[in-house]
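Shown next as structure tokens: one chain only, the form predicted alone.
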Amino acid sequence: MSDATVIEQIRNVIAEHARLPGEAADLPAGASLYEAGMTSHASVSVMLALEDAFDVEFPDRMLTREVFESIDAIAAALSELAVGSSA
């Protein structure tokens, strides 16, 4: 899966589950989702939706605010999980 496809899927999940006041498509990939209006409760919904969308499970060590801080941070975490699952 290409990086652009992963980012697009992440944006779709955020648009559907993060409950942001603005459009997820307008957010820079490095922008803070929390500063954009995502609550910690919504971040749990995002995490669960990402697990479904990418068929992964975030380990306890990744259940931090930093992992779900931005689209870039989520993409990096998903990349790490993909590398780990192919090892």
The other form holds:
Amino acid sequence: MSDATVIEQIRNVIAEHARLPGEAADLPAGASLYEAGMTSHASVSVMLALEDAFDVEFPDRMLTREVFESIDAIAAALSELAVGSSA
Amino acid sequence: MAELQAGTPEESAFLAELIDARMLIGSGVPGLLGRGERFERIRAAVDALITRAGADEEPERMAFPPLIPRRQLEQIGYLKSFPHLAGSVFSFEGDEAAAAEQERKASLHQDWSEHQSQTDLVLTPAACYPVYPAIAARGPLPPEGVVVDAGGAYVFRHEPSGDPARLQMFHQREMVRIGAPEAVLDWRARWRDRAVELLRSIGLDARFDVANDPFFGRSGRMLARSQRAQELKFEVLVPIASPQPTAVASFNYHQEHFAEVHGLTIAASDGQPASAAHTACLGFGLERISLALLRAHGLELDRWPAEVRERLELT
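Can you return the structure of this protein in the form predicted together with its partner chain rather than the form predicted alone?
Then the entire complex follows, led off by the chain already shown.
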């Protein structure tokens, strides 16, 4: 899976689960999802949907607010779990 | 069935002492306790102390039974966050033969749940829950919002324990603030500080700390950390009989959560457009504060320090 595909899939998950008032497609990858309107409950839905989409399980230490802060932060966490071009 | 959390030796000894002194009345089920006359005097005195402390805000008083519509519990997502704590009301549905079969099993203390059907009621898990739809039904709020005193309502948490400070049903003295975000946050901070002062004035070693709710499962761990990171919940803690101080009051900021669920809005005024209301609630655990007083000052009320008795108007 290429990095671009990973980002696109993350965007799809966010569009479906983050319940943002705006368009997830327009959001810069570094922008805060919380500032864009993602609630804590929505961030949990995003976390679970990412696990499904990428067939991974986030370890306990990654179940924090910061890990799901932005598209970039999520991509970094997924790459740590060996999802992406290096996998 | 939820696993019993056994009491520590100190907690178990304190419970035995309280039952022995007829302060509390055991039922045979952990966390289900009756209260004797002297305990009730203390609890009523603590309740009245809180009423006096909040009188300057002239809150609107409401009172609710310890049940809410099942639909409301479903709407607010309680079963997502706390499926392990909820209690729902089931009742018999069936013909005479089914009733006879249910009775036969019950008389043998066997499982008779198959004859029970879900009703539209659940036990109230937090005393503030009925307040939000009651206020929302009135339509948009004035710009200054509202303060509601929901009194000391019974709430249920399914967490059987041998610690007298962890009851399955207890009185939560709740107040609710609904309004603009800054007003709601100010109110919560003021009450948190006021609570520490109030509890110290009755001889309790109180302090506050950032806290989280006991959210369920892996998602719950993330919610708990997120709640802490945003300082959405504070607790005031005092020593009772546990190794660590026990939370006796909590101060919770819900942001727009309840406003979204129930449609709570602030009306447009002075060129300000209409906006979603924010909410906060605070709850004092009346039994826990009473237990802390008994632990700190002893079981003989007439030997409590004079200034504590005076502050509580316990004569």
